[in-house]
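Below you'll find only one chain, the form predicted alone, shown as structure tokens.
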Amino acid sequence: MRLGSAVRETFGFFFTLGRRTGRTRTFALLGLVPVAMAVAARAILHGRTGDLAAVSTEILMVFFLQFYIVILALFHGTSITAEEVENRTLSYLLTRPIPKTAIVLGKFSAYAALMSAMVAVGLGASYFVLNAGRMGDAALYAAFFRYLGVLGLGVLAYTAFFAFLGTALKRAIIPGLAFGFGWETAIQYFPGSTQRFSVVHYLKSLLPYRPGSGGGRGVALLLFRLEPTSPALAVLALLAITAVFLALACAVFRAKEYVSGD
């Protein structure tokens, strides 16, 4: 079977399967937390549109950017190969004429699509609840799609990295947590070029709001010490991170010999 056909077949199977799992339902419900927060904020801050815009940005930065996409990518990315080994289903997959590379790429694509859908629903609902009074403003939609694009790139980059981690290490969750919520959090406050050794730096560089700008109310603290990379370079960096770690995950998975009990 050709690689492209094998990837499409693997994608279709795991996308359909993934929609029905308890893990997907749990994470989908978690993605609705900011919607409840948005409804509460709307009621409390009724009539104060500037405050609502600030709260909207805070929700994006804190919940979606620094927590939700990281936790989604961690559990889905590390499971791309590990769950097949732990559930002893890899041998059944390999009885079909499907290359190991297609398993990684197909599952990565399926999980990335599922995660992106969950992010889009949670972000869209919370964002438009908070900004219900500005629905006629075209800039509102431009900012939303930019947010969504940033989070989509984050899903790809983090999932590729965690897929590599899950393929290379037998117990990848703890190192993944240390990276996602240790390194990625701490390095944001390092001055200079050190920040560029993180995924979150490039994601924040693409956000439409900047400290001191007219639309940046409420985010100056979260963007403290950010020395942004240009948007074009940030996008290229995120795509490069995705491609490199996905290629490494495929290479390690192809090279590994799995035996019963691994």
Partner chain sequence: MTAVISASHLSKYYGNVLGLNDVSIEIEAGITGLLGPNGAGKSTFMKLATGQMKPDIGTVAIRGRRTWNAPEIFRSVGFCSEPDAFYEDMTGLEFVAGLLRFYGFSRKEIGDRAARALDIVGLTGDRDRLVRGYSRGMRQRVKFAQAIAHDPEILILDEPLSGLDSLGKRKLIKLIKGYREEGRTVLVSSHVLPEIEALTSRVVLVHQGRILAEGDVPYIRELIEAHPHQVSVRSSDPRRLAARFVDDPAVLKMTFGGDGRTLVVETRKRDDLFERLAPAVLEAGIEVEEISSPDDNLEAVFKYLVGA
The other form holds:
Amino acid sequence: MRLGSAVRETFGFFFTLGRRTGRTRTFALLGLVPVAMAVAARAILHGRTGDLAAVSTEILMVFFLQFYIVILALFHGTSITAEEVENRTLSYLLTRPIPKTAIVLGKFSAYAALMSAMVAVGLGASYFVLNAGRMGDAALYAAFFRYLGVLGLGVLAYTAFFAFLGTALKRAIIPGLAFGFGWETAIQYFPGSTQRFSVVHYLKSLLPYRPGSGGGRGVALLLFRLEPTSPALAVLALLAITAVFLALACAVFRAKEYVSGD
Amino acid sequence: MAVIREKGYAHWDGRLAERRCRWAPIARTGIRLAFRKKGFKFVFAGAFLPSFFALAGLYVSERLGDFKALVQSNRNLLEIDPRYFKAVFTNGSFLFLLILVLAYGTAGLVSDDIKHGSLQLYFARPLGKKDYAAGKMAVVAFFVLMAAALPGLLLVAFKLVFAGSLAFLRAYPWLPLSVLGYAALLTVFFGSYVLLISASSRNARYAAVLVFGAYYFSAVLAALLKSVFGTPAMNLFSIPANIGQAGAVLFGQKPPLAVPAVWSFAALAGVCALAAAVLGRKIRGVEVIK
Amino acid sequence: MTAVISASHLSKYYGNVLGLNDVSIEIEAGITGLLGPNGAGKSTFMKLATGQMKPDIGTVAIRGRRTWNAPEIFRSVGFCSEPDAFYEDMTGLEFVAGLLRFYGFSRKEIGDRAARALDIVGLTGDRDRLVRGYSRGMRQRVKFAQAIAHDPEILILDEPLSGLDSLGKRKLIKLIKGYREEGRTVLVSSHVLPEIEALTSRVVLVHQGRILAEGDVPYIRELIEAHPHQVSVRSSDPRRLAARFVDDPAVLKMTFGGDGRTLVVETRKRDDLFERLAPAVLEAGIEVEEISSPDDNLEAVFKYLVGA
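Starting from the form predicted alone shown above, please give the structure in the form predicted in complex with the partner chain.
Everything in the complex follows now, all chains and molecules, and the chain you saw is the first one.
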């Protein structure tokens, strides 16, 4: 089977499977937490739009950017190979007439699509609940798609990185946690260009506000010590991170043999 | 004619010579298995990093003359008192490294047993639910005490050695008890928390993500709620904030949150109670009906 | 006849543990049984043969094509793995149909083939139930269904009969034999001699990563027959029982156990001995507690073959 068709079929298989697993439901529910917050915020801060904007920024970006997409990508990215090895189902895939690369790329696409859907639903619902009074404002939609784009790129880059960790290491979760919540947080305190060795730096560089531009406390938190890269370069960097780590994941998966615990 | 005798099941009615610590083999096995994991020793060693830095700070505090240039602007950081200990053991990096150890070494404690159907093997022996839970809890306790109690007490001892007098201990005679009390709090809380999450999933990898994720999520959630409701009481949803608050009380410091510290203790106790309820439901023994 | 599966000096190590050691073999069309105790290296050989593992030394090929990183061979190969592992959140039909997607069939053909495969293994009535709700036997059958659904020319089956009841075993054995009639190649592993015997007369004996013997079942049987069997009888009066067998030419040696109740008889004709044992016991009115044959297993044959 050609690579393109094999990736498409792998995508279909795992997208169908992924939709019905319990953990997808758990993660989807987690993504709806900001929606509940947004409803509460509207009820409490009704009429105070300035507060609402600040709350909106905090809810959407702190939660989604620094927690939700990282935890989603960590679990799904490492799952690409780890769950097959743990559940001893890898032989079903390895004994089909498809290139090994297609398994990685197909599962990656399926999980990225699922995660993007979860992010889009959570972000969209909470964003429009918070901004229900400005539904006629075109800028609202432009900002929404920008947020969505940032998170989508984040999902791709993080998932590719964690997919590589999962294929290369037997137990990738701890290095993944250390990277996602240790390195990515600590890096902002490092001097010079060091913060460019993180994914989150490029994501923050794409946010629709810059350091010193004001905003809520969440903005201050997100932009802490940020020396932004230009948006075009940030997008390129994120796509490059995705491509490089996916290629590495494919190469490792092709070369390595996986022994299940049977 | 020869008689064919049936060898049926027979209940044993004798007295069982029980060992005193029936949970001990479970604890020993759990600790041994954690250390067998690749790279675990490295992760575990990482949990001692904050203590090493604290030890260096403690040394510097006794040799201020030698480190004049270094400490000019950070002098108050190097005043060794219970606040210093509180800062070392309740700060984010210490708790981050500790939770990393727990996620790696202990997340599979119950979930692996559920996945592999080992619970029945446990309960086919003279073990009760309490023994099982105590054994698993002891594994968490080992790592928490090693990372918190041991370095805490050693820091007190080193302070005395570096100072060459007992003045520090005379000034804060209760500090070793504070260290032990705080370590006990961490043990009970994290023991319950880890077992609660581990019992909620059959997948140890998923449990590891949840051990870390729920901890981190609680902090994010509290920040979100605080920004919505504008009240510091929302910090009670944050595990690290509650630990910080309880730690401050145990080290005799002013609680950092503008809410009564007892609420933080209650919030942590709530998680422990939930853990007990979930464990009780998940861990079912093998009943032999007579 | 040309070899369908061939291995040359094939070796595989798991760290310091030897999985397979210098195995050279040629497997032809028809059914070949891979027989050996647990841990002998059967699954390792099958994983190497299906390209799931990379040989450390030597080569393994299907129809002359090396199997590592050669997915195209799986158009004509069906593999049924040994572990009881599935995508549990799928129904039986979804599981088989989902795996058929990778062969480039049309949607309609996928549906037809999956339905046919499930029908062959007798799971039509349960095809819309989640796999997680299947019994062990059903799980074994759906695993077999996914291996045959694309109509492969070569079937590699790792312990396919384990977990099946006797009726299920009979059905599956009949099915596998049907593949031989169609001129296909089946490599099947088991640690149970009668199972392999029921499937084929061509057997490869594997032990500790090596091939001990290769040939048809009568030859293997001969090896067993040549090796004296021990039969242990625990009874109320072992000496009186022994007296009844002293003049039996099938008996080579008799010893008494330390408990004073056990008689161990060594014979080259085990079946003859068993035939005579029952009437002897009844006639003498001896109460028998237990009859066992300590070396009546494959392990004993292997021990004999390796000279242990």
